[in-house]
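Presented below, as structure tokens, is a lone chain in the form predicted alone.
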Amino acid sequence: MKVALITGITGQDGAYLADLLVSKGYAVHGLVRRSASADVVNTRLKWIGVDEKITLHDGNLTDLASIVRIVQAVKPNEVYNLGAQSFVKSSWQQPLLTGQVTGLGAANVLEALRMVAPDARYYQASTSEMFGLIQAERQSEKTPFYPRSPYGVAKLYGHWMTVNYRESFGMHASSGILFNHESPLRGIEFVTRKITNGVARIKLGLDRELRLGNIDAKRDWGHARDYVEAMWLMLQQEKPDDYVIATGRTVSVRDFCKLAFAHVGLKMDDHVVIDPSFFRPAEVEVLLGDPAKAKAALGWEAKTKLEDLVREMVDADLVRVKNGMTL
């Protein structure tokens, strides 16, 4: 039986990845940062039905000793570093924390593996936000990076540290440069869930308006369930490498909104209010991934269409709002 360790296991990607690995017969372990909200830490894992099939360990990406201890106890074959301060807007308010968790946290995991489990295969969750002010119409593994937020900068550090450990120490360390990926498990602070939750509340008569920022920003949106499969595929390859994971289609926030409102028979123009307080200090106007390498080398391509993703998210939020559930 293979053993996997996932940081960020209680997040959207962690939950879907845990479910995937359990279905493949893995013993799945997760690193969990304990906090005042520990009573809801398993919400996504429970929603997806995998909470009783995994083992959680107290630890913190900023604490190398805790990572070393967990790795020694678990003896993983594969380690997936998904943990991060991942909300872009908050990274301007907490740039140092974002750097410590998202950037140095990745270095801590790599160093722990180098010390006590050098043969374990490592996956780093990189991000399209590293491209930022795009240097090419379609972004591939060869496109230069130009991050536009403390989050993007911190992720870029983790990405290059992964390359460095691979080249310096011969570790099987790969990075997935994932473009935006959503699901019913997405955090409510992210614009896609903010939209689908808002649509559900408006449809059910609990709210009348939805306040948003720059709705003309464009993103390449896929489903997190599809993207975690790409993570797993990277660690099954003979040689480690970096891969862009995307759909190859970009859509504006405005169009995402239109799809969500239309699904419940409403018009977004009747309810959306533009609020300047939600604009970013430095905007990433458009992202569009080129997943050709992932398709050729991994045999991976996105399965879920954006329209289906939006409908799934709205339907899930309608159920949650009706039943007073939170996520």
Second form
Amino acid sequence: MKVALITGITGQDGAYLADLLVSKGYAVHGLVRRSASADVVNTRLKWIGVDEKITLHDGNLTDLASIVRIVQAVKPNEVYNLGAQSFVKSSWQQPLLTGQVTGLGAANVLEALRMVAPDARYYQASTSEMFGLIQAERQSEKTPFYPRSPYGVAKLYGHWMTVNYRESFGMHASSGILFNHESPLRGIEFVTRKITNGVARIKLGLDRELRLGNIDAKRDWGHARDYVEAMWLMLQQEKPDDYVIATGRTVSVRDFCKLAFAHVGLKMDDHVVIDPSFFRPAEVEVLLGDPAKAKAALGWEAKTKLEDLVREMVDADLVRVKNGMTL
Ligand code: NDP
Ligand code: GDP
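I would like to compare: after the form predicted alone, may I see the structure of the form predicted together with ligand GDP?
Expanding to the full complex; the earlier chain stays at the top.
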């Protein structure tokens, strides 16, 4: 039986990946940071129905000793480093913490593996935010990076450490440069989920308006369920490498919003208010990925259409809002 260790298992991708790996017969372990709200921290794992099929371990990405101890106990064949302070806007409020968790956290996991499990395969959760101020119309593995937030800068460090440990120590370390991916399990502060939750609340009469920032920004949005499959595929390859994972289609926040309101028979113009407090100190205006390498080398392709993703998210939020559920 293969053994996987996932950091960030309580997040959106962690839940989908845990579910995928359990369905493939893996023994799945997760590193979870201690929380005073331990009863709610596994809400996503419960929602997806995998919470009782995995083992959680107390640790923190900023605490190298805890990672070493967990790796020694678990003896993983595959390690997926998904843990991060992942919200771009918060990275200006907490730039140093973001550097420690999102950047140095990756180095801590790589160091732990180098010390006690050098043969384990490593996946680094890199991001399209590293392209930031884009240097090419469609971004591929060859496009130069230009991060626009402390989050993007921290991720760039984790990305290059992954490349460097592969080249320096021959580790099987791969980096997935994933474009935005969403689902009903997306954190509520991200724009897609903020919109679908807001639409549900307005439809059910709990709110009248939805306050947003720059709705002209464009993103290449896919479904998290499809994207975790790409993570797994990367670690099944004989050789480690870096891959862009994207749909190849870009859509504005405005158009995402229109689709979400239309799904419940409402018009966004009747409810959306532009609130400058949601503008960012530096913006990533547009992202559009070129997933050709992933298709050719991994046989991977995004399966879910944006329209279906929007419907799934709005429907899930209607159920949750109706039942007073928090996630
Ligand atoms: P989430 O924000 O949903 O999950 C982040 C996870 O990291 C949570 O489990 C969180 O734990 C954990 N975490 C935070 N700080 C620490 C810490 N100090 N020690 C240990 N764990 C910690 O992110 P997603 O699931 O959406 O994304 C997964 C990864 O992929 C992240 O690294 C993200 O930056 C990256 N990524 C995501 C994209 C997307 O569109 N979703 C695009 C490209 C990359 P807790 O539950 O306690 O908060
Ligand atoms: P990001 O791409 O990782 O920053 O993901 P987000 O979902 O947080 O933001 C996507 C885009 O939506 C960014 O360009 C934001 O500026 C824009 N946006 C517009 N209004 C909002 C808002 O109210 N909240 C968030 N999170 N983003 C918003």
